[in-house]
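To begin, one chain is listed below as structure tokens, in the form predicted alone.
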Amino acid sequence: MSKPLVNRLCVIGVGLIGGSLARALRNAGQVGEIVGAGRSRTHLETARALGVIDRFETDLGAAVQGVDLVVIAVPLGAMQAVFETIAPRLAPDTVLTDVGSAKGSVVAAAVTAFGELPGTLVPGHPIAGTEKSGEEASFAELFQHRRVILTPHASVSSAALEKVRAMWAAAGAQVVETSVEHHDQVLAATSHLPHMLAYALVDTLARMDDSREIFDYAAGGFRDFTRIASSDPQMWHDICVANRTALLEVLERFTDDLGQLTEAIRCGDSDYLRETFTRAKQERDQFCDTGDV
């Protein structure tokens, strides 16, 4: 029997997705021992039970010791403590990646608590995810054919690389990379702004002084569009936070666009409305013959 890719796996944060990660490594066989650690010992234990994990620690400097890989997949305003508790107990060959969506202010944190960016720390995006979040939601096929994004610094070890390229390669996935700034841009526009219009859209229509009954009549093009605002608050409140910088310009660029259409329906501007329609339907069926949905 071959020796797997990772010898000891330590996920901090097990999820949906740090839970998903180990389960697709041990059914890739890529895994020998996963250690999982967080601050809840109830949802640890429940992880344990479901044999997403083989043993648990909450103290997370302890979890990380005599392992070879780390993963973070905490929300992203928890991830600079993570590293300053761990820093002190990491071996210098460790590597560590992460699963943030903000990828400016997972290396921001890094340099705050080791005081530069280790060789090997390889930052991290998988492009997959479900509205349900915790170790229960989390299922082995999440990566299959999802891409993630690596967002290597110019200091980062080229063997911390490849293991990371490697994992996400053994989870099923498409591993791609690019700068951290074009990711946090690409990801505003791709996933951030959908999500802070689903949220908003139900927030407005639960305000509504009939939105009981809007609720009733919604039909699956509401239920649809508006999934993700089942997502977790925290997580998605975090994100906002940490690349608002981009994600402001996306925004503010949408309100104009938004204004514009609000113009229109007022006055009537049927070519306007035929062109804007048909041009976001050209746009999405093409996007949907790609297989990216």
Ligand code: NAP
Given for the second form:
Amino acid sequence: MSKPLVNRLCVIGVGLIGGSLARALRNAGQVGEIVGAGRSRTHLETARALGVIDRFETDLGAAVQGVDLVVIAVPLGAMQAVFETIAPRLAPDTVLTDVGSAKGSVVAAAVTAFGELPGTLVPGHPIAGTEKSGEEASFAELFQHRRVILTPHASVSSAALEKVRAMWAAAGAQVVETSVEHHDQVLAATSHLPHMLAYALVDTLARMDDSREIFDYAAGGFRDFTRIASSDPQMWHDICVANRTALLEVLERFTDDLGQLTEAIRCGDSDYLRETFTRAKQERDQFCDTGDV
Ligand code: NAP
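Now that we've seen the form predicted alone, could you pull up the form predicted in complex with this ligand?
Up next: the whole complex, starting with the chain shown before.
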């Protein structure tokens, strides 16, 4: 049998993303041993019972000993503390990557913890997920045919980059690369803004006097549009804080456009309404035809 890509893998944060990656690599036969790490022994015991990991540590420093690849899959707000805990215990050739939904804050946290960006660190973000959280929500197929964005820095080692690329390819993903800044701007528009809209819509309706009746009458469209408002509130709090600048920019632009739409409805500007809806329908139909949703 050929040697697996990763001899010993450490996943810090065995939740939806970390657990799914562990499962995918195991199914692909590309990992020897998987060490899980996190705060809660109960979660880690469940992950082990489900076969997601082989063993676990709640001491993150101990978890990274003797491993060749570490994947950090904790909420963005916990990244810096994790980097600081593992920094003194990492072997110089251990490859390090993360899955955080914003990249500028992860890079800044790494610089604070390590003093500079380690050549072994390859920041990454899988464009895949569900509104569920935790090890029990993880599944091996999550990354199949999904994109993973890597944002390698100038001093990254080519061996580390190659290893992380190969890891995601083994999990079924298509790997692309871009800069940290571009990643954060694009994701603010395509992912972070839609989550803000879904949360805000559900919250506004829930606070109306007749909210129960509103939800009783809600149909499939409401369910589709608001599915992502069931996502983990702490995770989305962390994303707002981490990607504040890019998110504010796109939120302000959207607020202006919504203001114009409101005005068009007030004035009965049918041309504006028809043009806006037609343009949006064409864009979405085209996007769906490319098979991206
Ligand atoms: P999740 O299911 O809640 O898993 C997070 C894991 O991190 C849990 O296993 C949790 O376990 C552990 N954890 C939390 N705080 C920790 C800490 N301070 N130290 C150590 N471990 C800690 O979340 P997820 O959806 O997988 O998200 C994980 C990361 O992936 C986030 O950075 C998120 O931005 C990114 N991401 C998420 C999605 C998505 O759609 N969900 C998509 C792409 C990227 P314990 O509570 O037991 O410690």
